[in-house]
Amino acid sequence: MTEPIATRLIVILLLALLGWTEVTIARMRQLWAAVMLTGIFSFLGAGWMLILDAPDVAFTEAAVGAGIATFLMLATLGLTTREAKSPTAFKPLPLVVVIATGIVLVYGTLDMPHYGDRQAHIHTYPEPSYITKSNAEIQLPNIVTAILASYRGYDTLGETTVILTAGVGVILLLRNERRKPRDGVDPTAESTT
């Protein structure tokens, strides 16, 4: 069964909007507007993932990308300026690194099966034993929980560790605490000499 033409058009439209949004964000100097556009970018990405039948990833992108990340960026803007610094001279090395990385990533996807291919490994490999044996092996009534907590336990632990580390990093960056000098002199005070 092939994908309906309407779905393809919606995917193409969402990808075009994602591309337009990211280019607009990169060219902006108003940081508040750029933060708002990153939230829109996350919602567009969540919609795209939902169309690709990944509602769990779409929900996470909407909650984390558009919700928490936007809130944290707005909180950071409250501690900094709202205008970006004027651009410095063009440096070609970062552009070369990004283009080379993009080429490697595209090359890595060339042998992937087409979207919706029923003979793809993902559709043929997960055998029904996950459904039939998970209750006896794991003894959890929910199959999704059994798969995430046991069969994919290390993956879930890694994702949780990444989220915890990011949260701790953000808390450390946003704390507003003055450090006390060792010799009793405030390093931020202006010298009178």
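Positions refer to the first chain, counted from 1. This is a predicted model, so every value here is computed, not measured. Note that the rigid core is defined as the largest set of C-alphas that superpose within 1.5 Å between two forms. What changes on going to the form predicted in complex with its partner chain:
With the core held fixed between these two forms, Ile40 has its Cα displaced by under 2 Å. In the core-superposed comparison between these two forms, Ile103 has its Cα shifted by less than 2 Å. The Cα position of Gly169 differs by 2 Å or more between these two forms after fitting on the rigid core.
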The other form holds:
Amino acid sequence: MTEPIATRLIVILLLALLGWTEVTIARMRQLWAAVMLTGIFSFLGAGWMLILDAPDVAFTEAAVGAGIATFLMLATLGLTTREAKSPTAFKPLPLVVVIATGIVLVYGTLDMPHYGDRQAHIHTYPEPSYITKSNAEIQLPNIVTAILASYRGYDTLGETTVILTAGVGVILLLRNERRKPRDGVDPTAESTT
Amino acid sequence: MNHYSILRIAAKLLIPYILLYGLYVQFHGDFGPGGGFQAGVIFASGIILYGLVFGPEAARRVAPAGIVDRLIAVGVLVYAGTGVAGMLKGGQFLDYNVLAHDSTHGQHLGILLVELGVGITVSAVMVTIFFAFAARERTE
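In place of the form predicted alone, the structure of the form predicted in complex with its partner chain is requested.
Up next: the whole complex, starting with the chain shown before.
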């Protein structure tokens, strides 16, 4: 890798801040501050993805992770308490599970190609044609959009349907507007009879 | 939050730019980073910010449930409809080449339409999730 030393320093700084934010969130009992820190975590992650030349992913992370997710967690906090319960006693089993999962994940990364490797699987399969062909076939400057919306249009249609399903699920499970008593009859009383 | 005048004025100043930026990301996604998903989220966050500062009832007047619920389905219909339009024009499902007089223009038109569908569904779902949370009563 022939990155400028400044880029490396920024990456190290970002990753260190990411790790520090994670640990702080895990140790924190004040849920308000924890929610704000998750937003900061997403912004740091977005900055790091920008350095990895993935502006579309960084954009999504910033909009969804730092934007909507923070909003939704704040809205949830409005419904519950602002303080987490302090742990009653030290439990060894969760620690073992977390460490084991971490070891498995790190072991999984050993098989991954190095960053910027031209021979990596994603650059050779199906063939390096998306980059060369989309220039002639679709002529869009943003190849990510060309791939997502055109070459993989079926995938994106499926993803949009997943979001539709999520919306329908939220409406069915969480919306309580219809549970208001109609004509003076309590619907919960109906269901029990 | 009626008495937080700084918050209210800052939100009122920001919301038009958030919505405008959402539209920019939506329709400029072919040329720069972004696309329907990000645009939908940004557009929805403008409405959600309005709901947080001015209350869910005020935001419900801007985005009534009857319209937002239908928009969730409309987005997917726009997406799938673009695919069906390709079939009607003699191509295959989601084949944009046949949508316009030449294949490149067809691709541009198709991508614009499906991204619009994604944007509509995503922003409607995000707004719906926010209202579903905001409308619930506090439970101890």
